[in-house]
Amino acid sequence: MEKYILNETPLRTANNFDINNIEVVLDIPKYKSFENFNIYTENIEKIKVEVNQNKISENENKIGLERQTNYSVKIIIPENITIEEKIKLEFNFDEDNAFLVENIDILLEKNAKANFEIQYNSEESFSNFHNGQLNILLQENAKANIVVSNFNNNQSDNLYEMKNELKDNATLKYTIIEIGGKNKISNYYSKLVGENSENSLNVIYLGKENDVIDINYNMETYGKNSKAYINVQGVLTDSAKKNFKGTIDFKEGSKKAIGKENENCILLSKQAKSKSLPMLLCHEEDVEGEHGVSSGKIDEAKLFYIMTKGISYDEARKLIIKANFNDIIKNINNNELENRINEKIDQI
């Protein structure tokens, strides 16, 4: 076991807020190979896929933890190719595959379109460690829809860095389902370098028992008329703790850019702790920015109204939580994934 200070904010605030970084104790196992990876697609002949197992490279990511990778996946969607069906990447942990430090690189060339679903699963009761990095590059007029789901078990550590770059007229829709693991540390960095580029990020997180959740999202707008949206919905119960750090940075030259961020956290116990730091940074005059956060108990008036319809207290709470998540879940367009999320809400 060792203590690490990770996930620094792009701009430091007062130390007494205790949110500039996260101090966490991790038990990082020794390097070991990983074999339980699958890729599913009906269009394998239309895309380029390269998988390297046991590819070892050492680097440090924005989270701030040294990485020794044991898996890499590279996917290229060629110019003018549209892939309607989801390209699914699945990493399944078990006792023999409990250490994963991977790089995933996804490139969409000009006018390419594709949908991706990336899942991390470990249902059994054992300790596993994940430190992943996902890099997305969208060339001109490319469009991508990315869904990343963390369904690791309660004993796992899950660290995940996501980096994006969007060229002219590129569109990236990103959804993160952050459910599994005792330590959930994520860093999202997006550069909207092209004119009329657009990145929307929608996130669901669930914290229970003694979970530690540290979320650090940073979008930078460089191109004219670029658009950056962050929407985060979460629930904490028991003694779970969460830090949300969301930054939209309007860089010089991003005239007419729009940036909006919102985070909402429902607290289901007095012991749960929520901290939020939304930031708007501006180096350009002609831009539009909004941010807001809310944190607290379930609205008692809503709860009372639902219970007057003959619904129990616990079921009424579930309905309110699911309603908060509903817009994000519905946009996933995956009934199986929706059912898994609802099952986890029911368990909490």
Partner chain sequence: MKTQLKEVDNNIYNIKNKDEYSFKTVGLTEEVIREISEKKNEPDWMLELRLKALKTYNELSMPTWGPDLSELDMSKIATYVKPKTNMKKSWEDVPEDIKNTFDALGIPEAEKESLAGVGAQYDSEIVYHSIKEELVKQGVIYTDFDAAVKEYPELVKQYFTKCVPITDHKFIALHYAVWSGGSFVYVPKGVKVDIPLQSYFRLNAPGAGQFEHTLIIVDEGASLQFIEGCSAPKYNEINLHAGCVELFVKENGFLRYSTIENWSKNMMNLNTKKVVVDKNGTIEWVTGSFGSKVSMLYPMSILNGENSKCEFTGISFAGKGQNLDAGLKIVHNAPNTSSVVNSKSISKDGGICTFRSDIKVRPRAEKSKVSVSCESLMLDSISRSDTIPVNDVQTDEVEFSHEAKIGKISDQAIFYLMTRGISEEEAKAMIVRGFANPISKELPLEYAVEMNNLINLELEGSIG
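Residue numbers count along the first chain shown, from 1. Shifts are known only where both forms have a C-alpha. As the structure is a computational prediction, the values presented were derived from the model and not from experiment. The term rigid core refers to the most C-alpha atoms you can superpose between the two forms while keeping them within 1.5 Å. First, how it differs from the form predicted in complex with its partner chain.
- Core-superposed difference between these two forms: one segment of three or more residues with every CA shifted 2 Å or more, namely 54-60.
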Contents of the next structure:
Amino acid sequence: MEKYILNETPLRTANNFDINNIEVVLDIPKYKSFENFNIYTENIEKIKVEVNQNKISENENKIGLERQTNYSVKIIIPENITIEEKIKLEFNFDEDNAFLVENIDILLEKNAKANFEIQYNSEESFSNFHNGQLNILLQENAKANIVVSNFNNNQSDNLYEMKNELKDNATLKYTIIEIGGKNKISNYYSKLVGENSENSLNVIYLGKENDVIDINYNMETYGKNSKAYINVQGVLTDSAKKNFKGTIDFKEGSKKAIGKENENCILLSKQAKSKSLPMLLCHEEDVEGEHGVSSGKIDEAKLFYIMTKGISYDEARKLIIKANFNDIIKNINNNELENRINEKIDQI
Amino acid sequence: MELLNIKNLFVNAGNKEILKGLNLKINKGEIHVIMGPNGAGKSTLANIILNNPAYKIISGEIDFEGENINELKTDERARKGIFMSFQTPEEVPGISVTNFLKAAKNAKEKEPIKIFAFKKELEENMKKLNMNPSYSTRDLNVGFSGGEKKKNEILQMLTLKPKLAILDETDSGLDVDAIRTVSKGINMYKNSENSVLIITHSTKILQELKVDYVHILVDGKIVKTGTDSLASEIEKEGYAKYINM
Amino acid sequence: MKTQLKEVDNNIYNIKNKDEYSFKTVGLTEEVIREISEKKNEPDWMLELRLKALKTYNELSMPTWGPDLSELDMSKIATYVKPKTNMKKSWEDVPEDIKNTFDALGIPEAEKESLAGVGAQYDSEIVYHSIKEELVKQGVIYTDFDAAVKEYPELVKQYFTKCVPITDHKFIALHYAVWSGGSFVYVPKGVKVDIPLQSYFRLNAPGAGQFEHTLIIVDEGASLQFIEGCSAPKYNEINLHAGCVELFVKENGFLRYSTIENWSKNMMNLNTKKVVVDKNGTIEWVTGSFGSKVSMLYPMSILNGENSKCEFTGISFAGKGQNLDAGLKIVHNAPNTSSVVNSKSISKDGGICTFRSDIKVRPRAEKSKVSVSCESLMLDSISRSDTIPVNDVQTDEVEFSHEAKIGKISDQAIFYLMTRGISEEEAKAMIVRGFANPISKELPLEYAVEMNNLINLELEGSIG
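Rather than the form predicted alone that you just supplied, could I have the structure of the form predicted in complex with its partner chain?
In what comes next, the whole complex appears, and the chain from above leads the way.
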């Protein structure tokens, strides 16, 4: 067990505001290999996939924890290729595979289109450690749809770093389902270098018991007409603690760029703690930026309305939470995933 | 006497061609009406006459009182006596209607305006337009209903007394009473020395006005000019027969 | 857009008097502090407090965030500059050049017309103080802080450092080590002071620091409006302002604290302001920040009593060479408390505006409401505008909303005004003044006019 100070914000604020980074105690297991990886695709001949289990050491990363990888996956979608199906990557933890430090690199060449679903599962009750990295590069006109789901069990530590870069006219839709794990520490960094590039990030988080959620998202607009959207919907119950740090950084020259960011946190218990830092940094005149955050109890008027229709308090609460998540869930367009998320909400 | 003369005007919005060789001449004392299907370029015409930076003249000429005004800035055109009633008037927080009109009037007049007379005229005009007097102290268009915004445009027209008033769909979205108020405002303003260019979809606003010419604008060009009977025809039959000309 | 970089040179604010003083210390050592204390003929407890603060200052480190303060060299700052006059009760007795400065700033005139009392500080000491007789009869105290230490030692001891402790941060420790001047106000129970009191702070000496301490106690059911104005002529050396404002609003009390700050652009403004509000009390902050090279200013409101309220309305305007890091801190520490924040900023000619905040809703602050709105206007692309708000919600039964917007003056709004015959330059200025209007309308008329003049001055020649 050791104390770590991780996930520093792109710009510091006063130390006593206690949000520049997160202090966590982690029990990092000894290096071990990982075997339980599956990739599901019917288009294996159209794309390039490279998998290996080399140990690569790396110190420089946004989360700030030294890494030694035990798995890496590299996927290339060649120029002009469109893959309609969802390419599914699955990492399943079990007692023999309880340590995963992986690198996933996804490259979409010009005009390529693809959908990915990346899942981390650990159903059983044992502690596992995950410190992953997902890097995406979209070349001109490429389009990608990424859904990352964390369904790890509630004793696990999850650290996850996502980086991406978008060239001209590239479009990236990104969804993160942050449900499992005791410590959920994630970092998302997107560089919109291309003109007309667009990145929309949608996130659902769920915190319970003594969960610690520290999410640190940063989008930088460089290209003209680039668009950065961050939409985060969350629920906290028991003594869960969440820090949301979201930054939209308009760099000089990103004329006509648009950046919008919002976070909405429903608190279901007196002991739950919600901290948010929605930063807007602006070094360009001709942009449109806005952010909004809100936290508070579940909407009483809505609760009452639903209960007058004969639905119990608990059920009504769950309905409202599901309704809040609905836009994001519908967009994933995956029944299996939707059911799994609803199941987790029902367990609140 | 010629007031406005538009010669073979080509205008783009961004890279899109909107007006494609438009000609229009308006003499002093006349009321002109422009009708046309959505996207024909009606609002573009109004906006280019006042040099809205969102539009660009590719070729052609706009003359006002015999002088080419192509190179004049928006405010210079306004001070020459051209006015536009906006389809969606901008909301400008922090400036009251009265203070704004005072500033506009002062910009136009050589002599500083007389505050008392100005306020009195403003009050009277507001009364005639059925506007609640409290609107004079409210921020310009901020939180106004659609109808109040349009009345506020007519109020500005009455205060600034332009030579040419362009009304860009001032009647759209208004109920019958409000349209009647707008017509009344136009009649209060109108005399033999000034002119009105009305852009509209419906003939309701025209009923109480003495219209001289009606033009049909289709795909960036005026395809037909007639009198008020043409407006009634359009009301009944639509634009179909002019679209595929 | 063409941008002319024109140095604003306003005669009124830039009056420079000869650097004359009866006594001056430079630097920050134990000897310097003993000397200041001796000159002031202070009680021992105050000297001890100063020395303790110096020790704290030396122990604390510089902030690791916010604007660059490396240009500040404490060994060169004149920590105490005693003007060549004592405190006067009549303007006539104030030396000619000092009087002329305040005359030009309109202070005595304002006193006649619309104020219940005036204090004027010149460098390190208050040179003039007055209060209307009827307020004195009601028991209102308004005096310079040095005098209060001697005349009301019990009151001062009871409240001094109780709102802002010495250890809060490095520059507050500095303040307590070398503080001098400032105002002391006590409004007794139930007394309503309808017209405002005003203290004006003028720093004339080049390379000097101003460290005034203002302490206001609004007792139960009482109410007060207090205005603070600050300015200085421009020098090449760095000047420093590290004042401290401690405010206490008791049960059912009301305080509005307004500031118009126009320090010269060689000023490091590292000021600290804090209020503790009891049950049903209200604090209203109204702030206009135009001056200084670097500002770090985050007025803090501690809502300690049930139903207490905080309203914050502020604007910053950063031009060439200015880095204004401003915002606020609020702690909701009791049930049913509420805060409403409305902050605006304007950046131009490379100026940097940062809105920085920390709003905490403590677990016991059930049924509290927080509503924050920030708007930033960018006038060109060489400037910066950052919004860095921390929202810290520690219980469920709250309504917390925060909104921010960033952008430029809308081209269509400019077009709309120009179609009415208004020039582009004036149209832009009108929109900027309109943007600032929600703040200026909260100020007394002469200050609203002053603020509009400052905006016009800042915009002059820079847009069009």
